[in-house]
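This document starts with one chain, in the form predicted on its own, laid out as structure tokens.
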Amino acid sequence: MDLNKKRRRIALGCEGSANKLGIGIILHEGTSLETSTSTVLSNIRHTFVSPPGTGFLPKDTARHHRSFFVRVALQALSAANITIPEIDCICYTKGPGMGAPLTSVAIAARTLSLLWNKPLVGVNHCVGHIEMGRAITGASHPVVLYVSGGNTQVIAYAEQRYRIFGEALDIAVGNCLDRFARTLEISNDPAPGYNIEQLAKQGGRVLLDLPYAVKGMDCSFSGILTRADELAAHMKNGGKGPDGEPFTPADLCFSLQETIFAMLVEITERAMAHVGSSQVLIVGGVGCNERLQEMMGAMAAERGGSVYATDERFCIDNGIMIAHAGLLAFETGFKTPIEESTCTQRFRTDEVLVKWRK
């Protein structure tokens, strides 16, 4: 794309890799990738919330996305106050994520592309989080901690790729928190991880012993979850803590957070030392957690560095991050042909050629 001829570019982004359906519209202005500015025109989201003690099944989540897509799209267009001819491309989450919800939104995005005669751009969900985090916070060359319900990765940029330095070996950190919320039958509204965070603030009388599973640059969370579930059963049966006193769900949530966040801080610090970075950017839904930000901030401060994070508008899955990352790729000439507009549950962050960065 010749940016001198097209100084204003607008993209509509569609996200639906998990239980959040998001549609966002973004504006890029400028004549070069390095100096262009970004403006969020709209960022509308609708969440599928399952009953306490349950998770969200792919078929139910996909049905939710199909049911609400048109409504959310119309709200996004209205909030952005633009017309369809002004849109330059339609961006959608190609993966990773849950198969059925991904497929529902990919088909909807493909439909818009055909109806409106607009180019289509498939976007890596993880890269969307990173680029939106960089745009909002201004972090220039950070080590990225990407923590969500489906992913846990420590990432740094090098030679037009986001390189993965460490990751979860089994379940993601957000999945660990969500599944423990089911064990305690905590509400899923607005989000199980958020409700665990609030409960943890009431705990702290005792730090219960949980496995600390850092293996090189990688982490394992399944064993921690198993032990936390065992302690929850012990608590419900009237069991006592290590000090001989009863412990509460708040103490369990506190202990779980302290343990898993300490693991994340350790591997992030090691990556910072390796690449020589003084910046940490936390992205993904778990990145909203204030205790994680606090612990990461303490580590970064000891190294003379700083932590960058966004609020729930951009941390939690949203359409604007897909619009932004997709438009960055579109500006380098990238498009997804209709016949290749598929989606995949497995799409690694380091598979993407980041042509828009030097």
Contents of the next structure:
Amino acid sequence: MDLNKKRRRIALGCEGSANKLGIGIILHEGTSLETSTSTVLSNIRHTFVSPPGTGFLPKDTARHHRSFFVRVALQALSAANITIPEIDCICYTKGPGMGAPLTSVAIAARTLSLLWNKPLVGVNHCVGHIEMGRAITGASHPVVLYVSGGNTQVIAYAEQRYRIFGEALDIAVGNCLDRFARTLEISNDPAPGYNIEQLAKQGGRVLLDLPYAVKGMDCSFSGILTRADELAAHMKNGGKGPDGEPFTPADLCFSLQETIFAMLVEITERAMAHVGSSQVLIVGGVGCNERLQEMMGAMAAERGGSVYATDERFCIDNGIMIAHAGLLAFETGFKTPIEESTCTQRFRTDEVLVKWRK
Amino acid sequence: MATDSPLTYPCSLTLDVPFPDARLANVALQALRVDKELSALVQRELSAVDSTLKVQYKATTNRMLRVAVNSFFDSLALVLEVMEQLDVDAIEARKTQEKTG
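Please show me the structure of the same protein in the form predicted together with its partner chain, now that we have looked at it in the form predicted on its own.
Below is the entire complex, every chain and molecule, led by the chain shown above.
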């Protein structure tokens, strides 16, 4: 059966590479690649939030995903209001991400695939973010900045691959933010980065000196985190800032954001110059940050371009992006045999052959 | 360097997990056997005989055995819950209940 002759194609996607468990159902309609439309039928997510001062560990995160999978799946099916025969494939995150959480979701996805007799499609998490960003914003040829707790990459599409132009050399920018939130014991609910963003709005009286670590097309965050932790300890001991006045957690959050976001803007701009693009698409959880969007927007405007970003439904890890990217691959004939439906913590974005684009 | 002596696996556990039918036992088998054991100190064999999932674990120490089997039970519990709540007939029953309820 030629799938593309079938006017309505539906995929269920399951995501659990970090602390968010997401299940989404997507509909593709239309018979040609150029004119097909995508509709979100449902997008349900449940986040595992750990106490302030802690991060989420693989074993606990996997336990959370196992506990909530059935509940979230039932909600997704109910909200989409479709029947099982209408579903064409089950998509799941193959990687990259945390081992135990990834595998817990894969086991459930395999079970559904076998019970419902539907093919499985393994999806690269990063490609999921990119394809969802493209679909929602309609950006045609952007440089993509993918920034989250686990990933920091500058990506541009060329000849059926999402090619990595620059990336973080050590830890992801979101990891730097999440770990600094632990240092300050900021709440992880709804997300540590979100709470840092709100606290940063109260800062700005002083810009504290943090190392600026751009290295060519790449950047590095572990040194900045170390210095930020040192400053936080200094502050707790009653230390003063560079102007001889005490400084606050809000000042620290402000300074951290200004520094790391300026670095991201620089490496993105470098890729844009390289590739000759004026559009930027920001995806990934850190992409929700309005200050980052503002700074990126200023740079893009100077180049006669613009920034595209999605809201928290799509920039934070979710199941619908896995369903969408998976269905795109499935429509080109891609399937993952069940014996090969493993997960992998390392899965480079450019390993995926993007057959659904020219 | 002298060749290392092969690992022995003195600690073992056998489980026979009953399922309502052979179809479900096979679904569990296929879902659970894909992922390799994380440690070389643990060996696992899975098979389905009629409606029973047969599980054979061997490990170098009791601690490794306990850790591996506990992890297997967590995954098995997930498979069972998905079967109970999301199998085709369960979804149908839920729909009928919603219409009449």
